[in-house]
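Here you get one chain, nothing else, as structure tokens; it is the form predicted on its own.
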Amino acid sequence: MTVGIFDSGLGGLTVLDAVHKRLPDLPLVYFADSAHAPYGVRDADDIYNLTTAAVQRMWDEGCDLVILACNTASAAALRRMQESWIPSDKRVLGVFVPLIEALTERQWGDNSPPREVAVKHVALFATPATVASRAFQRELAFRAIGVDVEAQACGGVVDAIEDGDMILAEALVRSHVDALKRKMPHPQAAILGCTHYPLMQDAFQAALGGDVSVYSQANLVAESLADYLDRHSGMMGKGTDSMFLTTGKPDKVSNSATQFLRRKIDFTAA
């Protein structure tokens, strides 16, 4: 009954928390690729070729269902994988579904035609590979009108984390809100486009104004899963065991994620 939840380096561990907070009893194996992170610099085809491995090794662990918790990876790689490479046995879940139901209050089986909503200027904010593949206004498009997405590539935001260097991270979140403020200066709603960027959550508000509304996707994947698994438990692999694992250096990755989570995590060689 195992789930795999995979990422570039550590920003997934905000979507692992949630989920295990929502679903205590559900085996989890976790995959960061953090000796190829981060993935928000890389072309198209090196993130692709990176996430299927990944995917595959944990497909070997048992985890018929496997969310990228990467917006990169989701953006850039996961339409092509469901089109050419992912059998009828096995799923593969993005983020931003749960991002665009919430932003547009409609759910994702619902298939009537694309509305209007209340929200008509939103900030995206993500890692340049992201931002590049427009795969959020594309999937966005299919469900609303009317709504003018614009989006801030954040450059050393993701590095800054996975170094543990907050103040630099802060200061280039407020650098970045200030460049997309040039272009909208008046945005209603700001998408945290990264599951790094949970962390620096506070630091984005502050930045935005309190009358920005945030949307960040830990807890919103959570909630996702446990509504897909209601409704496909056939989905839940074979696999029983909670693990961690990297193909980084797992002392180093293990003292990170620790510091990450507030909680003894233990990584092993992928």
Second form
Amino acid sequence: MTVGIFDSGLGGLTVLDAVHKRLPDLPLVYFADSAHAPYGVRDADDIYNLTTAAVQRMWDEGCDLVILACNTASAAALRRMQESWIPSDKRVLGVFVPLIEALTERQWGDNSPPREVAVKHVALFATPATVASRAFQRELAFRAIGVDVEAQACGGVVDAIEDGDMILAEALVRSHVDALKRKMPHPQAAILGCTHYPLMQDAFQAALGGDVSVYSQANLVAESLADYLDRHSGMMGKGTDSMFLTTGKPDKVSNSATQFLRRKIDFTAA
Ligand code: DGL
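For comparison with the form predicted on its own, provide the form predicted in complex with D-glutamic acid.
Complete assembly follows, chain above in first position.
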């Protein structure tokens, strides 16, 4: 049994780490499409083609269920994949659902009319492609009323993290938070709508101030996956081994991953 976790690069490791802590015996196949990161500046067709190629590779490793631990792919490609590409015996889940469930305090399958929720002013930090898709606002509007969402496209942050330049990443986070605050001076909550951003969570929290609740996806997705596998144990897949695959340079990606997760991670070429 094995579950796939996909990201354009290193960001999905934040999700992998939380899943590994929640379900320590579950083998995981991680795929980092590092040669093509960042996805956030690509168009929807390009993101669809790259994401389906990566997911196909994970099917080949025995995964029946793949988590797109990438908001950009979830926003730009997932719906099209579900409509016409995914075979009936496979599943691909995105990372928006658990986040919106947490923010709106209701289950995804709850189709009752949208209602008021506790937070009224929400800052969304995400990649340019995720912000342009407006997928987050659309899903939220089905479930909640009276929530003002101000989105900030955080250009450059994913590139800096992938390059291991955390000083640049931190400076960019500060400048994107400043830009957001010029549009929405007092957000109550901030959503880190890119799985790379939890690696910069302290920088976001410091720039936003201690009174802003920062939502990030890793634990929410891990909890939601545990619940899903409880209900659909047949989706655990046929593979038995954990592995880390990358389209980038395995040595470089392994070094960065080992640094981020503080345990030895060995990527091999996809
Ligand atoms: N971690 C991806 C996300 O959650 C980053 C996308 C990118 O490569 O720009 O959106």
